[in-house]
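Take a look at this one chain, the form predicted alone, written out in C-alpha cells.
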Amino acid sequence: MTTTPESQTGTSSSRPSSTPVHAFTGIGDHNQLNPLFARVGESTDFPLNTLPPGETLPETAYQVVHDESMLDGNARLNLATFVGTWMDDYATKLYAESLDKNMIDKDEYPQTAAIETRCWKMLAGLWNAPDPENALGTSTIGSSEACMLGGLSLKRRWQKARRAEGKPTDKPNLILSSAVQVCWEKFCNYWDVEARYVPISLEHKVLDGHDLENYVDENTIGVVGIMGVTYTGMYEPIAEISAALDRIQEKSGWDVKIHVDGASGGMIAPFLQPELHWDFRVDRVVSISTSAHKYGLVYPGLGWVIWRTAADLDPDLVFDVTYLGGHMPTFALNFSRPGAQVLLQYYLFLRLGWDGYYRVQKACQDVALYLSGEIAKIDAFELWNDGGDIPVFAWQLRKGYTDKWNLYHLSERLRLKGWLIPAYPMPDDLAGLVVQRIVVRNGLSRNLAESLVLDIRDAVEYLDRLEAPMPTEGLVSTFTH
C-alpha cells in the first residue's frame, strides 16, 4: 500500500496502491471526492467579512451558512418575539413558489396586485370600515412601515389644516404612550414631529386618556391608541381616548384624530373580543395598521394600513409611477418588496378563515391564561396582566421575595433550557420595575407550555437554594419588540 495523508494521521485507507497520492491533493480534487465534513470550508475556514476569492460546492455553502444558522437556537422555543415562527406545509410550498415576485411591480404581477386589494378589503370589513369598498390600504414591510404611513398621513392632514387657516405648520406634536413601540420614536424622529409620552403608572397602566387635556394642544396632529403594548400586551381603550378627546374639542375646538396601533391586537380583537369598540366603528379612528407577520400568522415581513375612507389618505402621498413598462399608484416607503408573503397572508385567510381564526388565536390566548395562571401560583411572582387581552402577559418578581436573584437570572437559567424569555424594565416612570413577558403564538402548544412551567418552577427552586447573591454584573436587557 502506498503511503497516503490519511494513514500518515492515522486513518487507514483502502485506496488501491496504484491511485496517485497528489490526485486526492489538490482543492479542487478534493471538492471532487466531497467527503462529509472534509470539504474545504467546512475542514478549514471561510474569511469572515471579506469576499472568498473563488468559487466552492453549492452544498459546502449551503452547510457552512445551515451550521452557523443553528447557533441562533430554536425559533419555537423563542417566547420573546411577536413573529410568526411556523407555517404548514402548503404555506412553505407557496412561498417557494412565489420568492421571485415583487410587490411593488403591479403591472409584472397583476393577480398578485389584485389579491393585496382582497386582503386589505377584507380587513377593512374585518375592522368595521363603514364602507370596506371605499376604504383604502395597502400591504408594508411589517407594521413599522404602515404605522409610518399612518403618522404621515395625519401629519399631512393637520398642515393642510393649518394652512387652510393661516397659521405656522412648524410645531408638530403626537400624543404616545410612554409603552409605545420604538417605530413610534423612530416616526417622530424621521419627520420631525414632537413626542409627547404620557407615562404609565401603577394606576394608569396603559393609555388610557386620563390627562390627556394636558398633552393635547392646536399642534397635535394626533394620538396613538396601541391594542396591545409591546411590554405587557395590554390594550388600551380606544373608546376611552375617543371620549377624552371629544371633551378637549367641546372645550377647545380641536379635532384630533386616532391612528390605531394593532400590530398585535388587530389580528386578534376582531375574533375574540367582538364587541369591542376600538376600530372603525370609533368615529375618531381614521386608520389602522396591523403585522401580518405577527397574529395575522405570516412569516415576516408584512403589514397593512387601512384608512376609514379614502378622503383619509392625503392624495399627496399617492404616486402614480412607471416601473417596468406601466403605470400604478404606490404609497409606500420602500419601492421593491416581496410579493410572496401577500399571497401566503390570502392563503390564510381562504385556509382559516373567521373561524378557523378564532380558534387558532382562542387556543393561544388559552396557553396564555393557563401559563399566567400557573405563574401567579409561585410565590417569587406577581402578575403585572393575565393575557386576557392579546395571549401576552408579564409579570414581576414580588416585592421583598429575594435578595439573591432577579429576573435577569431567571432568564438566563431558562435559557439554558432553550426558552427565550425577555427580562427588562417598564419605561420611564417605572424604569426600576422589571418585568418578564410570555408571547404565546400558533405553535406553543399546551404540552410546551407544561414543561415550559416544569422548567420555570425548576429553575426558581434552584435560585432560591442559592447561598449567596448572583452576580449583577454584565446583566442585559432582553427586551425584544
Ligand SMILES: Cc1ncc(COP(=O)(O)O)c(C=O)c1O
The other form holds:
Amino acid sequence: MTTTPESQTGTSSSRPSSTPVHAFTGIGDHNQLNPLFARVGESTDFPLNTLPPGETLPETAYQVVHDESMLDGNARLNLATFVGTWMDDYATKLYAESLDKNMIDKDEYPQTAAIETRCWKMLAGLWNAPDPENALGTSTIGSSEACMLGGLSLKRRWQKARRAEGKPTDKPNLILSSAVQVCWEKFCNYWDVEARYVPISLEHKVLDGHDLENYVDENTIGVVGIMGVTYTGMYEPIAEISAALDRIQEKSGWDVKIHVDGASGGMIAPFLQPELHWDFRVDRVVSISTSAHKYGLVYPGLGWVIWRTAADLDPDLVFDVTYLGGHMPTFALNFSRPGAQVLLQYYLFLRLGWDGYYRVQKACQDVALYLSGEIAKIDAFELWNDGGDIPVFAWQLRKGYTDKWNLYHLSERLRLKGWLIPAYPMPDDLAGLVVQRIVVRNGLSRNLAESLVLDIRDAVEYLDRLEAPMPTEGLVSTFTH
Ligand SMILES: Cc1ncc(COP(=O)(O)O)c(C=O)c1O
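Can I get the form predicted in complex with the named molecule as well, since the one above is the form predicted alone?
Entire complex below, previous chain first.
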C-alpha cells in the first residue's frame, strides 16, 4: 500500500500528481494509516463555500458532516419548534425503507398515492366533513404550502363570482389576525392579495370576530382563522368569527368563507376538545390545513389541506392526471417531494388510532399545564395563557419586577443548559410586549419538565442576584415559527 494521507482526500489541490487517485483500496489499511480526526479534511479543512475540486473518502465526508450537525441544538431540548423531533423505531425503519419514494410519481408509487388518499379521507372524517368521501384533499410539504393552496382557492372562488357579476377583480383582500404566521404574509405578497390585519390586543388576544365589519368588504376573498396561534398557542374562536360573518352577510349580502389554519390545533382539537366547533361543523369553513409534522407527529416535510366538498375547490386549479386506470386530481405548488412522510402518517394513524393520539396529546397537555402552573408560581412572571388549547403557552415578565434583566437574558441563560426557549415581541400593536414561549411536544416527559422548572428557577435566581443590569445591546429575538 503506497497511499499517503493526502491522496485519500482525492482533492487535486492536495494530491501529489504522481499518486494515483485510486491507490487506496482498503478501509482497514486506511484506518491504520489515517486515524479518524487526523485525516486531511478533518485535521485540515474543507472549503466552506466552494465545491471541493476532488473526491473525499465517504467516512471522512460523513464524519465532517456528522460533526458539524452536532453543533445544532439538541432536538429534544428544543422547546421553540412545533415540528416533530421524535418517532419510534418502526417509523424510523419505515422511513429508511421509503426514502426513495417521490410523492409526485403516482404511477410508479401507486400504493403510496392510494395511502395518501386514505389519510386525507381519515382527516376529513376527523374534521367532521359532511361526507368525507365527497371531500377533497391533498398532502403538501407542510402547512405553508397547504395554506397557500387554501388561499388560492379562496381567491379563485371570489374572482369567479365577481366575474360572473361583471365586477372588477383587481383588489382582493384577505382578513387575518396580526398574529398570523409568516406563510400568510407570503401568500398575500406572492399572489397580490391585500392583507388586512386585525390587531390583537390585551382585550382581544386573538381574532374573535370583534370589529370584523370594519375590515370585510366586497373584495374580501376570505377570513383566516387560526387554531393554535403561533405566538401563544391560543385558539381563535372559529364559530364566533363565523357568526360575525353571518351578521355581515345579513346586512351586505357578502358571503365570506373561512379557511382554518390548523397547523397545530388541527391535530389537537379533535382529540382534546372534541366538542369544540371549529371544523367543517361550522358551515362557513370551506377548507382546513394542518402540519402533519407538528402534532400529526410525523418527521418534517408533511402537511395536509382538505376542502369540505369537491365543489369547494375550483376545478380549474386542479390538474387531472390519469393513473391506476382512473382519474387522480392534483393541486400542489411543488412537483417532486418525498413520499416517505405520507407512509409515516399512515403508520401513525394505524399505530395510534384515535385513542393513541388522544393519549399522546393529553400527555403533552398535562406537561404544558404543569409547566405553566410552575412558571405562574415564580414571582417574576405573568402567564399570557396556560397551554389549555394546544400544549403551548407564553408568559411575560411582570411589570416593574426588575430592570436588571429581561426575557431575552433568561432565554440565553437557559441555552447554557441546552434548553431552546425563545423570547420575542408580540405583533404590531403589542410589539412593546416581549413574551417567552414553550411548545410541549411528544418527548418532553414530565421528568424532563421538572428539570426545566429547576433550571428556570436557578436562572431567575442568578439574574436576580446581579449587582448591575445585564447589557441589552445586540439582543435579538430567537423566535422561530
Ligand atoms: C399557525 C401556523 N400556520 C402555518 C405555519 C407554517 O407551518 P409549516 O412550518 O408546516 O409550513 C405555522 C408554523 O409554525 C403555524 O404555526
